[in-house]
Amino acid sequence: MTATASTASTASMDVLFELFDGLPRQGPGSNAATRRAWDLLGAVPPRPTVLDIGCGSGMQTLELARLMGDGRIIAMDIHQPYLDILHRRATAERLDGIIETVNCSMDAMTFAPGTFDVIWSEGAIYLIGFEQGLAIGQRLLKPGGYLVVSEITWFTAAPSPELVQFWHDEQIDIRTEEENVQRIDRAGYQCLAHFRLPQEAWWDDFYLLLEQKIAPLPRKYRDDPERLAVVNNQQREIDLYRAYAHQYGYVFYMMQRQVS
């Protein structure tokens, strides 16, 4: 969860993909949270055009397609194996007519301005930064369109120094819910609602399974310091959440681009 394509070496990214491949999700979340966020949007147009940024293997993409019933979802990620898994799952559920997969990074999108009714991103906007994600939404959403993101967020104004240092070292800028709502307002959106992901949304389909994949890797990479550091860092992230889940977590933010 913590390394980005721009800051991690090829060896580091290989280990991250080794860890995350095969997981039902590549970050915290749940179908229940996806449904709750969708329901809070209100009047989504019929047959909407949706962009799912950083879709991973697409658990939330499939849930969005079920909720929509009709329309079009462009599911975007940089790791082709995730997109292949999503395509197979969509075909098995006969949702491949709704879901189109695109291998593209967030900073290389060439969609025309005002293309989408909804832009969705669960646990991925941090890769380019929250405010940059808001700017992308302003450009690609239709007037009155919806942007939905889940973003790592402080639940306290005084988080543990240990936590602050860890996420600072990962080059991830974390703010409080109040600060994020202020940034949403300044960026030209109306914040419709926001809610915290429950702790089970971190554990059930993500951290518990990730820990199982981490377990054999310290021995496998004991003579490879770079890869071993990535493995240990992932375990450190899990350990910190286990200790400090009351201080931070993911928050879903549902917002609407204001019509000028």
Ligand SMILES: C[S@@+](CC[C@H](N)C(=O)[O-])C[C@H]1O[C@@H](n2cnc3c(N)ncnc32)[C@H](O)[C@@H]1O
Second form
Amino acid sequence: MTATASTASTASMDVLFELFDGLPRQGPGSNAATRRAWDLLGAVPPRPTVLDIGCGSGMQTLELARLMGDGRIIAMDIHQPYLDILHRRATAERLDGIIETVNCSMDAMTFAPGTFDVIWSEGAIYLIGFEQGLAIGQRLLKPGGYLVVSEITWFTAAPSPELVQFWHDEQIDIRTEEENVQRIDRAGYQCLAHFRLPQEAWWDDFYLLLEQKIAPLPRKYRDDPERLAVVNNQQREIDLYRAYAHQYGYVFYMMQRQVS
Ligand SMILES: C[S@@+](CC[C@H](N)C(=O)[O-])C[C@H]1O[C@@H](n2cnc3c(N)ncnc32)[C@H](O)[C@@H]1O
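Alright, leaving the form predicted on its own aside, put up the form predicted together with the named molecule.
Every component of the complex follows; first up is the chain already shown.
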């Protein structure tokens, strides 16, 4: 998980981008999960207009474009190198007619109200806050439009204190599935479905590769306490998941904006 740009120093952001650059994705997920979430939506209109918030290098954006076949996806992120990779991948697959990359922060979007049929965000809405993400959907979705987010979620009402402390220190507000469904209802959506991301979707395209990138860095940054702390913290995040994957994980929430 990356820290918010507003709370992390330049050195911390540099080392985070060093860790995440070159990975197939920048958070837990899989094409199978993206497909499953898409299939759980009702009738998406033909040639939909889609916004992918915090797309990273766009593994899920490309899968959405393959599923749609036609339409338009605005893939948005604040890290230009990720957008460049996505653009290259989209061009190679001839999906560049569907995918447009936009460098913009999720808290500075100026799209007209009611622009999108679908808003998608895998592992990124936590950066602005779940409820703030729901509010963005209410503003930018057409009535009846769909919001899909994957959000880190407790699977137990009593998570281990060391987990609670770690995520508190990361300034990430984690709730249970029940609490998130209540927040979805209160924000004016129908929660169509939700499902847990399987553990292999944390490991296969993300944590196992991230661990390989982490391995040489403690030595590289042994005289740089700030960067070393970021590297060690990232390894600790992975170690905690290895120990406590039954207590938390990502959950996909599929929602529909109420018509009135
Ligand atoms: C955990 S990654 C998830 C990336 C991608 N959705 C995935 O699942 O692989 C979070 C992404 O949000 C981006 N990001 C961070 N702050 C952002 C902001 N304020 N606005 C838009 N994107 C942001 C990061 O650059 C990163 O690509």
